[in-house]
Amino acid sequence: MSFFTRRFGLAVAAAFSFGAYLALRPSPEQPVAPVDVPRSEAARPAAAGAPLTTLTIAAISSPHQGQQVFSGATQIILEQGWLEAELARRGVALKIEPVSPAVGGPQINEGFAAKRIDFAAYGDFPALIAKAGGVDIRTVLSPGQGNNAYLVVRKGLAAQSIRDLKGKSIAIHRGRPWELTFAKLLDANGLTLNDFKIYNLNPQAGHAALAAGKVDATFTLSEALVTEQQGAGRIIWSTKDAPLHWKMRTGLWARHDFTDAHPDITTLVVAAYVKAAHWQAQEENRDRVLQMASRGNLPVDLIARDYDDPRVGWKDRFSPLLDGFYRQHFSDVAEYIHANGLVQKRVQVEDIIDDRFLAAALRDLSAGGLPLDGYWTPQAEQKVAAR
C-alpha cells in the first residue's frame, strides 16, 4: 500500500514515542455471577516448569474521585472477582500492576522484556514494536472494535474535506497510532505530509491552538468532540467514514513463554475478560458503560456520541475475536513502522496472533452456561469511498 512509502520517514521515527492510546471503558458497579469454566483438553498445562505463584497483568490505571482506577475490561474483571477466585482455586495470586497513561507502552514494554508481567492490554505501535525488538509476545484477545480519529478544523473555516485544507497548517501528535490513520486519510486522497504544514503537537496543545486560530485543523481523538462542543471548531472527518480496519486498536498481549508453559492459566485469563466483554455488550448494561467510561474523560453525551456508529452495533462493539479487521490493522501496523524506519525487522501478523486460546474459552464459557456460540460474528469487509 503506498501510504507506507518512506514519505513519512525521519520525521516520524525523530517523534515516535512507545505510548499507546487506550480507550477508557467501563467497570461494573455489581459483580456479575460467576460461571464455572471446565479445564479443556486443549488447554492443560505443561508438564516442565517451576509452579506459577503470581499472575502479573499491567493496565492503565488513572484516578477517579481520589482512588486508582484501571481502565477498559481490567477493572470489570477486578469488580466480578471471577479470574482471582479462579486462580486462588489453583494455589495463584493475581497481582494487577498499575500503569501510567503518560509511559504506557514504554513501561509495559519493559515488564515484558524483563518478564516481570505475563499480560497487558495495550495499543498496536508499542506492540510491535517490542515485538520487532525480539521481545516475544503476542495478542490472545481483542478488546473491543478500535477507536476514532477525527479531522477537525477551525470556526470560520469553510473545508468540507482533507483536500480542502491543502497547503494549510495541521496539528497533530507525530508517531501516535493515530498518525497511521492520518497517513491512511492522505493516501487516499492523494496527499502527502508535505501538502500541509504539519505541526507537532498532543492533543491537549493541539486543541488550544485550533481554538486560538494558531492552526486551520487538528487531527486527534474524542477530544474532538469537546472541541466542537465548545464552538472550537468543526468536525469534518472521522473513522466512522473510513474501512473498520482503520480504527486504532488495541490488545490482549501475552508473553509466549508464559502461554506454552501455563495454557490452562492463558484460558483462564483470556476467559475473564471475554466474560467482561460479554457484560459490556448486555443492552441493559449500556447507560452504565457509557458512565463509566466517562470518568475523567468525556462527558457521558460525548461518549454516547464517540460510540455511535451505525455500522457497528453495541454488542459488536466489545467483540473479542480476532478477526479479519483485527488481523489487517495490525498487518498495516507492522508495514508501516517497518517502511518508515521504526523498526528494522518487518513484523508478520501470523507471529503476532494466537487464537487457540479464545477458542478454549468461548468453548468452556460456553460449556458452563454463558451462551457465547455464535454471539459475536467475525466483521465482514465494508468498503466507504474515502473523502
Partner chain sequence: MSAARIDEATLRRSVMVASPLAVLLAWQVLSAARVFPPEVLVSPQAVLAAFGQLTASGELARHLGESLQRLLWGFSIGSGAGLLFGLAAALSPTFARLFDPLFQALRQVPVLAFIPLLILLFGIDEVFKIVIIAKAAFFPTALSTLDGVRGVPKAWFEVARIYRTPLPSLVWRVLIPATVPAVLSGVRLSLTRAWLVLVAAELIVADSGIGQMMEMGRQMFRLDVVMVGVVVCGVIGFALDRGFVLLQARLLRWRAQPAGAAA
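What does the same protein look like in the form predicted together with its partner chain, given that the last one was the form predicted on its own?
Here we give the lone chain, stripped of any partners or molecules.
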C-alpha cells in the first residue's frame, strides 16, 4: 500500500506538472485583438504629462469564424488600420477590449470606473447611469442615428397596438436602453407599467418565452426580426412608427480625464470614427456594411430590414453629428432615469456632450482632402404621428 501510495503521489505530481504546463503555456495568438493580461492595479496614471503607451477602446464583440469581430465602426477602424498607424507614429499601441453584447453596458462601466478603458461606443442608459454614479465620461461623437426597438406579440394573438395588450404579459429586460422607448410608447398611449404584467427577461429568454407562448409580447431591439422570421411572433410596432428621437441612441464615450490629458489623441480617435462613418455612408459600400453588420446577430436580409427607415437616408444613418436631436434624446434619458429613481443624481446634458473633438476632427479631415464640409447636416424632425 505504501509503495503504491508513493507511486500514486508521483503520478499526481506528474499530472499537476502537465496541468501547470497547460496553465502556464502562453495562449495561442488571438486572431484580432490580443488580450493582454489586464493589470490588477486599478488606476493607470492618466494625469497630464504621463506618457501614454496604450490606448484602449472597448467594443461589443461577437465570435465569427473563430475570430472576434467588433460591432460597427470599430471593426472598420481595425480593418482600415489608419488609427493604429497614426497612433504607432506617436508611440502608442491600440488595444480593443471586447465586451459581450448581453452585459456590455455594465462591463464597460466597470472598465471606465477602473480606468482600464479610455473609449467605448455604447448605449445611452448605462453611460448616463455611470455618469450619475460619479464616473466622468462624455460622448465625443454619435456612432450612428439610433437603433430601432420593436414590439412583438405571440403567434395567434390578435392585438394590433399596445393598447390592445392592456392586462396582458410583456417581457422586457429592465434597466436596458430600450426601456426608455417603451416608457415613451406607454406614455403616449396614456398607459403605465401597471397596466401590464411585466416580466423582466433578457432578450434570449424573452424570445423563448414568446415562442413557447408563456408571454403575450416582448419589447426588444432587432432580435425581434428573428423572432418574427421564425414564426414565433408578429411585430406590431417599431420605432419606425414613432418620432425619430425615440430610437435608442449610442455615443462614443470617453473618459474626461483622458481627453483632458490627451486632446490630440482624442481628436485622432474621433477622426478615425468619422473616417469609418464616411466609408460606411458611401452608397457603393452598402452591401459590405450590411455584411459586416450581419456577423453580429442577424442575417443580412434582417439587417437590411432593420436599417430600412425611409426617414433616414443611407448616408445619414452614419452621421456622427451631436445635433439638437441628440441633445434632446439625452436630456430625456437623464430625466427618465432620475424621475424613475434609477439614479439619485440628475445628470446635466451639458456635462455629457463634448463636441470639441468632433469639430476638430471634421476640420482636420476636410483639410486632409476628405469632402466632409456639409456632408452631414443636423437631423430635422419629420412629422410622424405616434401610434
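Source: prediction; values computed, not measured. Numbering follows the first chain given and starts at 1. We call the rigid core the largest set of C-alpha positions that still match within 1.5 Å between the two forms.
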| property | result |
| --- | --- |
| Core-aligned CA displacement of residue 148 at least 2 Å between these two forms | no |
